[in-house]
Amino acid sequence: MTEQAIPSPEAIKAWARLMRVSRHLVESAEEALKKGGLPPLAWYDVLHELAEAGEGGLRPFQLIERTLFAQYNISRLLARLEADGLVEKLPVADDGRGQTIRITAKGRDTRRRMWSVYGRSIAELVGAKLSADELGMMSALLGRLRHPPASD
């Protein structure tokens, strides 16, 4: 039997603060988008990944990997984006059931409009409150949480 790890009080405090701050930042950015009459943040994430992919687009499984959405969530979101004319689904030549998702000109325009609000939110909520050194330190620390070193 392996011994169960017990988090330190400092780890519990850091975890709780990270969760609360993360929720606050996302909710604040979502509210700014909503006030601007723009779609939710999840739309930006998908449109951004598709724009970065270029004209070749991405397969749905690639979007799932890049955005970390669950498959059922990405399917519904893509259907909504397609209905609004922001993405198009194209058949894959060598895969009868497969599709490639590509951003449309309207999707690129929506992404640009969303970024003007989302980027301002990032600047106000994070950039204006921390120095460049602090931002670098925070980014490095969070990177260690996402990619922990291999354990022995």
Second form
Number of protein chains: 2
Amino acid sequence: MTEQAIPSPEAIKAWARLMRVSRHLVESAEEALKKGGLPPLAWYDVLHELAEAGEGGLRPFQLIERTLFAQYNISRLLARLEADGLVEKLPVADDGRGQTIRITAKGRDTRRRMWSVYGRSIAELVGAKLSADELGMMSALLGRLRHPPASD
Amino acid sequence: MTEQAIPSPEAIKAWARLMRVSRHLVESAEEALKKGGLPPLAWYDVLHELAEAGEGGLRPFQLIERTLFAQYNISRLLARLEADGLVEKLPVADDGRGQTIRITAKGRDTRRRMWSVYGRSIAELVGAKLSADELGMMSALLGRLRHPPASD
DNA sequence: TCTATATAGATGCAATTGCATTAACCTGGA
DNA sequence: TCCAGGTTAATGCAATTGCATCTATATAGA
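Switching forms now, from the form predicted alone to the form predicted in complex with the DNA, please provide the structure.
Every chain and every other molecule in the complex is listed next, the one we just looked at coming first.
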């Protein structure tokens, strides 16, 4: 468990599983959304953050911090969301460079409809496979892999 | 733990962690490779499978099964690998449509150099964070999330 | 005040991905 | 033998991503 240049067989196996399973789960969820005629997961992530932020909205750089998307990615994603009327861009009083992104009613509705599909995927793909205790164990173990062993 | 349309809080948390952590880990590993002037992870996956397959090589559709890449993705990835001289495409005796992909000496060398960086990432990002027992537990839990609760 | 540097966000361009379709070949049954 | 349907792999085109850069504004210090 000390710093090694060569990973242990256990580490390799855990890594490989993590890679495969996470890719598979993402694909499954993405597929379910597509089949429901809904936007991709990335949109959900952003709409979710904005919905939680409420009327105050969020600055793009805050979304970057929260979602792990690259700056240019957020910039373009927001442009698409705005084009679809799911978010609106407001000028910021004390910073002429910036903007505040706020979710619209349509955006909230879209998020809700996405959740009805996405949530079901989570329930089926994960909730139905492990007990609450096992899920807790899993979360705890994954939590130890975060870079800044941060919050949440 | 039964089939639910609405996921439990435990399921949601485990899912969220899995998404965030796996994305973070992939990015870290990808970044390490890039910093080492090496090709992306996807190339490693394919080179690894081909190296394991040995002289007999693999058909593209076998790579698809093993790696979870989409068909068109493999097709183009192999074209790039071939252009770089890392693999070679051989006609198949009893199937005129197909080809066998075989890793070249240069391909093996590239794979080795990638592993020296990738393996270190795995050791640091995962191996150094959890004990062997914890890694085993993690693998076991992840294993239960695979769609066909298949092998390895 | 003026300048240098930092930060927020957008964008041109190349590479990659996704989707749908296509071309080539195989297989089984009439 | 011939044809219908399936399988293997490639590809045209649109959308997205990645990279580097750019514009605009803010901030700190001379």
